[in-house]
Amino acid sequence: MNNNENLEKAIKQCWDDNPTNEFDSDNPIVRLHEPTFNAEEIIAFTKQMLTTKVTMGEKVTEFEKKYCSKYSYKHGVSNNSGSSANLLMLSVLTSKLTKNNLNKGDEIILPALTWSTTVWPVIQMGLIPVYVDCDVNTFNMDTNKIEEAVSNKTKAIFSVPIYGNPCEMDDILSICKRHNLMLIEDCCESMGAKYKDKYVGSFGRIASFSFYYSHHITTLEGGICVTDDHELSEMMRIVRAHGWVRQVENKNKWIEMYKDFDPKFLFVNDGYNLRITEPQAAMGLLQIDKIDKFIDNRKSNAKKYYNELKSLGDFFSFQTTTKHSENSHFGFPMIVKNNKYFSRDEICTYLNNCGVETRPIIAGNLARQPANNLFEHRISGKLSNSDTIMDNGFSVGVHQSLANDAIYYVTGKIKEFINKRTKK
């Protein structure tokens, strides 16, 4: 047996000896997330480490091309997180080298119900976030509220399909067309989701996805920006790595433009170090092959949750999948309706004490967070639905490894809790 075979055998044995996602009815724990990787990815990661080729190179390029091929995106530029993907998108869209770019002081309409790193890159680039309310059923931006928020300073809409649920893209595209607005998509929670048989991330000028541990697939940390615009993808390669032209596909363009500079060390824009690594890409190449099964499992698990809990409609409302869409289910969210028996915090505490992890829905109404007091922003209309979800919403895990026994344990504990409260 050679060294590689010994390595693989040892890793497989270690993995088998330490199961991470089996449900134990004697010690029940139901986590929000379980790893999408197993010994196969650990072996690929380790083998790549052993080559000592670890900084961004051929594996990363292979990973980007495979991901784009999977979802029919033309160009993909990977980076070190979904948050960095948003930063990279906004950095490039505000660059003076980008055609039809955004400028400081431009307003960007985005949902109040979102994660912080949808908003921070907007303000970091000198743009002004405009918060709008969501639809209480789909959790996505209410397109009527988007229309109301448009001003003469509005230059873009930043759509966010919440918890894997596609936005009403026809309505959003219609608004963009009427007001000559750019569409940017933050799809970090919604990999593999579809609107009218078209994958999210395919509708705007540019889109982001995340490969964080808790998401649909993982490279531990990681993200990617996708676009059909080759020039944008080239600028992202520049900004991703220090403003350097080293990794662009068409170096000659820049070398001819700046002949007095060493072509190996030519910097044409400001930039960051947002690069992903070769071992992560080796892991990601395997994850792409598994994502369809993972999403199928999430869909099946969400359906089981709903079927078990729909009789409790007096106490809960559930996210409604947008018409003509396929939800890729980041989690299973629930809203506690106003009732005299219990609050959201009380049922979450009960579930947590029973070994069931819960969490708020994203960051709730981000416009309420104290950080907003530090920067210019605008709130369009009331954000009552976002407040309702923030104050009364929670989610439980719907991940790919969730066993039926775990689902029935969670739903059983919810029913048990309600029976105890309503019989008092």
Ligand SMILES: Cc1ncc(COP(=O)(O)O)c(C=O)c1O
The other form holds:
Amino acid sequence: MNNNENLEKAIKQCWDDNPTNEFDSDNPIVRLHEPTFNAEEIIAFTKQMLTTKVTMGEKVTEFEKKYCSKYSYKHGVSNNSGSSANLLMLSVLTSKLTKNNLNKGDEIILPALTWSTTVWPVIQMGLIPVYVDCDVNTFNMDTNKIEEAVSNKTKAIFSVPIYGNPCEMDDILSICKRHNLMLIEDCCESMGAKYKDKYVGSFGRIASFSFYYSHHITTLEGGICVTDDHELSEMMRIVRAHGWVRQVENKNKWIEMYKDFDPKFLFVNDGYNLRITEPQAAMGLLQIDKIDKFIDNRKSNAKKYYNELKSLGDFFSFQTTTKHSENSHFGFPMIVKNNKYFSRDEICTYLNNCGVETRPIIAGNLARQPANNLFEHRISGKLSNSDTIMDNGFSVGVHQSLANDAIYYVTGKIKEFINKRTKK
Ligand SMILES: Cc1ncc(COP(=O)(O)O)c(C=O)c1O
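Okay, that is the form predicted alone; can I get the form predicted in complex with this ligand now?
Starting with the chain above, the whole complex follows.
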């Protein structure tokens, strides 16, 4: 056996020695997420380390191309998180070098119910977030409320398909057209979701995805921005790496423009270091082959939860998938309806004590988070549905490796709790 085979064998053995995450009815634990990677990815990661080619290079490019070809996006610029992907998009869109760019003081309409780092890059770029309430059924920004939020300062809509559920894109696109607004998509929770047979992330000028550990696939931490606009992707390659032209595809354009500078050390925009690494890309390449299976599992798990729980409509409401859409199910969210028997916190405590992990739905109504007081923003109308979801919503895991027994254990515990509470 050669060294490579020994290495693989050792990693497989170590992996097999890990405590199993299979559901054990004697010691029931149902986590929000289990890893999407196994010994295969650890081997690929380790072998990449052994080459000593670790900083961004060929593997990263291969990973970007494979991700884009999987979902028919033209250009992909990976980076080190979904949050960084949002930062990169907003940074490039506000660059003076970008055509039809955004400018300080421009307003961006976005959902109040979202993750914090949808909003922070907006304010970090000097833009003003305008919060709009969500639809209480789909959890996505209510498209009937977007238009009343538009002012003469509004320049873009930042749409976020929540928990894998595509937004009503026809409505959003027609609002953009009527008011000449740019569409930016934060798809960090919705890899592989489709609206009218088209993947989320392909409706706007630019979109982001996350490869965080608990997402549909992972590179440990990681993210990618996708766009059809080659110039924008080139700008992202610059801003991702110090404002440097080193990693752009058409370097000559910049070298010709700035002939007096050392072409190897040419900086044309401000920038960050948001790069992902080669070992992460090596594992990501394997993960892409598994996405379809993972998403199919998520879909079938969500269906099982729903079939078991739909009779409890007096106590809960469930996320409704947007018409003409395929939801890629980031989790299984539920809203505790106003009832005299129990609160969201009571049922979550009960489930947690039974070994079932729960979590609130994203960051709740972002406009209510303390950080929001620190910066200029605008709230359009009432955010009462976002409040309802923040105060009464929770979700349980729907991930790719959830066993049927685990699902029926969770639904059984929910029913048991309700029986206990409603017994006279
Ligand atoms: C809507 C949304 N945007 C952005 C992010 C940030 O992604 P990351 O955790 O990879 O930074 C998340 C994280 O889950 C998210 O849900």
